[in-house]
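The chain below stands alone and is given as structure tokens, in the form predicted on its own.
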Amino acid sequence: MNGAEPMRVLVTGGSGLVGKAIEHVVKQEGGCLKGEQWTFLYSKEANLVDLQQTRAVFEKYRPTHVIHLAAKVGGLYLHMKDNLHFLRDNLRINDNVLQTSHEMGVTKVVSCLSSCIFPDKTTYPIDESMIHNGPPHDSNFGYSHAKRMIDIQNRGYFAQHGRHYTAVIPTNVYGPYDNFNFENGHVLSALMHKTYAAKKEGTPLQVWGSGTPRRQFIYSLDVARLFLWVLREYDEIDPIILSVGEEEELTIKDAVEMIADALDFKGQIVFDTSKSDGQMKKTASNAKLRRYLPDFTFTPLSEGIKKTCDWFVHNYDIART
């Protein structure tokens, strides 16, 4: 893309984990090219479930490009209780953003899917071609089906209107500005908060589950850098998985030890095996990403965990807990 063309980028869900990381890369790491304007939309400025508010915000900023991160999300138990609500709200948000983008002539939209949308019963590693191969996990079927529909809709806008609307699928993202809530935070950030609290109170660290499930974790700033590449360079409509390699997959127990290290927690670590482990693994292939970017360097997990823990400790009063 020619850097001289004015590019007005609207990022929905701008206050979330990935939105904040993109803002950091754009504003602090020189990720903003000459002639580009970036707007980070917070939920309080517009409720994207509402079509009128969505249109008004697009009229206001007139984006040429959209990074669509906004979604209605909650913890595991909230999803299980409220699947219909998550289905309907996310279907509305996505349709409002994509259709308004189309009607206003937005050149490119990059939406964010989630690795939890893949079929529950599957073979490993999972790749981009397998999204629709079977039902998602029953716990969050509403959210998952709404997210899958973005891919279907993207194909439709391309087939009927030649629009370059695509999507990325990050694996487990962690980093500054995450949700560190014990109950419904992401796994690493919730563990960071628990470890911080256990250290402060001089109590053992209670980890839910056996610690044996394996996950691929990707640092939010790496995701942000890859988002910019997708926005500018990636021309496929089919989604692309943003993940560290399969060989980087590690157990929750390994991650807990890295967190204990980063926070200098010397107490006892107890795995509460009466609590569910969830899926034992969700191994995703990053072969497609590697074909495009063979030399991309991911932040090592221990380094990313240290940076996130330091951020959490220094920003405890503003962190989402």
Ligand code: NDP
Given for the second form:
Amino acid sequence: MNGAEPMRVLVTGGSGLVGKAIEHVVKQEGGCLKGEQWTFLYSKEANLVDLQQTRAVFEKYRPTHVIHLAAKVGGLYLHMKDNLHFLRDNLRINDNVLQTSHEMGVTKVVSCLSSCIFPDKTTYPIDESMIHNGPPHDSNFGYSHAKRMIDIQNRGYFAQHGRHYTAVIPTNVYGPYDNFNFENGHVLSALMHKTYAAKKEGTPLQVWGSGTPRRQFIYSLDVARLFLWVLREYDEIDPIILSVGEEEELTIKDAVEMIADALDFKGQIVFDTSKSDGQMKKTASNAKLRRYLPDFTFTPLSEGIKKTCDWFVHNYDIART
Ligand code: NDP
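And the form predicted together with the ligand, for comparison with the form predicted on its own?
Next comes the full complex, this chain leading.
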């Protein structure tokens, strides 16, 4: 693609869960084609909340394509405490990246939305056409509204400037390099860390919430492979959901049991129902993805959990805990 010139791809948020998975696919699975340059950006090199730093880093790398992952991201409980901050930082990061991309002639941007931005009151399964059909869940309204604006901006850049800026919507991502912090991590990674600690200390595993909410989980390397396809092949401005099928949605309790198996935890599991559950479900349809890629094989959850637990145990010293 992109005529004669090989792509120069800038990946914002290159140090995160999804960024590291894309780096793996690019460097270890032959995802980088001849002549291409891939740069994985850390916040140390440019704080994208700041416009001058954003412009400087784009000047430095002169990307033709951008994968925009950088975001102020957290778990349920951190979002509930800090919604305004999530809104403001993410609005700034996204506007800086999209507008700078436009000003510097970037041909394609693929940004990352999230299934937690969907309307709270909705029918299921949710699909790509329903993103703006009502307010998101209160628990993360700041992050969600900022993410929704990416889709609006993408439409604007296409309508006014013919730019091909689009977005993907992954459901719950997990994998190596996730944030395993008890309070601020994503649900699976926080649970892996808690299970690891409970086993080490011989204490019961305390799971926050009832365990009954249902989720679709996608392994970070699957997300990464799909990202490369979107970057190279997907021509729509409208976003596309990256998810396992609706039939693979399962409860937090089911996932906890897989984690206990993977870490060989035999102790008691206690569900603390005084803690919030968040959305009870947010079933997303992957029908659009399946129309494009009917044969894509997702990593089974038990296998992805086992690989992630093994990574966590072997990389405890460098993992974000
Ligand atoms: P991580 O928290 O693992 O990574 C976040 C990334 O954003 C890091 O590389 C971080 O850089 C970077 N970042 C944060 N603030 C700034 C800033 N001010 N300037 C520059 N970079 C910054 O997130 P994930 O990999 O999980 O998420 C990637 C994208 O996917 C996000 O847009 C997220 O909203 C979206 N997403 C994630 C899902 C999930 O379940 N994980 C689900 C759906 C969507 P550094 O570490 O160097 O500070």
